[in-house]
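Only one chain is given next, in structure tokens, and it is the form predicted together with the partner chain.
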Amino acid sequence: MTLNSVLVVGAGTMGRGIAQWFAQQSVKVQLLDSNEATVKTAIDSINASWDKLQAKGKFSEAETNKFKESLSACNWENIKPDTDLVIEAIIENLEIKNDVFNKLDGICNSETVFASNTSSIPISSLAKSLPLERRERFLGLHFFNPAPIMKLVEVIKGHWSKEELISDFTTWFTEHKKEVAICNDSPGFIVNRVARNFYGESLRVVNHYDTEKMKEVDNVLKKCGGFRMGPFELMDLIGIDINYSVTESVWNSFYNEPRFAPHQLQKKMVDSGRLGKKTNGGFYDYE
């Protein structure tokens, strides 16, 4: 399989990262967002990141120039219909995503593969309203933040995804130095499901708002478990509200399975507005 061109829909954190990584693989990337100013900001920020990496000696000037030439902004009027792949990385809302895919289905050629970077919506729910031919060329490609650095791509098989499509993308990503984990279409896929108890169990060990105990748990899991960050500092970094919302979503999808149940401390933190680093305070203080 050859990938010459990619359309990335959504210029938020994930969309930017995905666009940057594909451009670094000599793939022509178009970046689209409902807000044109966001696309411009995203491209400026990606270009600045390449300049920094060039200054650090990670890329040559020629490489950086080539990457910049590969990346362009687009709007709904100038999408290239013959793009090889579309990756959607917009807000986690089924209705909005479905609208985007239906619109794109009317623009793109029948050969274009559709993919979603969703972390919580079933791939088959996103594909179901599209024609069969497109559904067979629809899969999940779940990147991890920051996408240019994190090696993993979860390649998710939707109900209609052709086996050949999954194996082609697995080969392509592997050839481009990504680590691929193939999985079926199930809530949270692999990482967001299996990692839930890194947080959930740690919350139960602590049980109450107790900074000393949280520090101890973070320290133990880093020093004895070899984890790069402790659960409480990581929740503060991700945003306690975001982490709580993923937990709730997985818990609901598994019909309130106790293994995924949120902890009341998470809810208390969200209700109090202490959401982590972004609010200068979460489980720890940052002021």
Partner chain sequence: MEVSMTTNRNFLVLATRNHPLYDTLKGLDVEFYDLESHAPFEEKWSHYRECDLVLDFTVISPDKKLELLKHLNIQFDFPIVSDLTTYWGELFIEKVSGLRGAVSFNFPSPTNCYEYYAIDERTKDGLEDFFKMLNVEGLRVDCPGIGFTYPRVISMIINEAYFALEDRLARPKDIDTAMKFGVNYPLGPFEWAKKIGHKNILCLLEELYKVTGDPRYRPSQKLRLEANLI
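Alright, leaving the form predicted together with the partner chain aside, put up the form predicted on its own.
Shown next is a single chain and nothing more.
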């Protein structure tokens, strides 16, 4: 399988990371978002990241220039219909995602592969409203933050996904130095299903907003558990609102099974607008 062009829908943290990684693989990347200012900010951020990496000797000037040439902003009017792959990386909302995929289905060629970076919604739920030919070329590709650095990508087979599609993407990602985990199409797949307890039990241990207790939990899990980041640090990095949304989605999908239940502290943080690093304050302060 050859991937020459990719459209990434969603220019938030994950979308921009995915776009950056694909551009570094000599793939032409279009980045789309409902907010054009967000796309501009994302591309500026990606270019600044490449400049820093070049200054550190990670990339040559020629490589950096090639990456920048490979990445461009787009809107719904100038999407290339013959793009090889579309990856959706927007809000964890089934209805909104379905609207986006149905709109894309009317634009893209029948050979274009559709994929979602969803961390919790079953792939079959996202594909079911599309024509059969499109459903057969629909899969989950779940990257991890930061996408240009994290090796793992979950490749998820939906009910209609062709086996050869899963095989082709597994081979392609492996050739491009990603570690592939082939997953069943179940809520949370592998990592986010297991991670609910990493976050949930930590929240239950702390129980209420207490910076010292949060630091203690983070330090214990890093020093004794071997994690690079503690759960509260990681929630701040991901975005507490995003983490809460994924937790709710997995919990609802498992019929409110207690082990996946959200914690009241998560909701309090979201309601207060303290969402992590992106708001300069979450479980910790970043000002």
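Here the rigid core means the biggest group of C-alpha atoms that line up within 1.5 Å when the two forms are laid on top of each other. Numbering follows the first chain given and starts at 1. This structure is a prediction, so every number in the text was calculated from the model and none was measured.
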property	result
Degrees turned by the smaller rigid body between these two forms, as judged from C-alpha superposition	15
Residue 272: CA movement between these two forms [superposed on rigid core, Å]	8.1
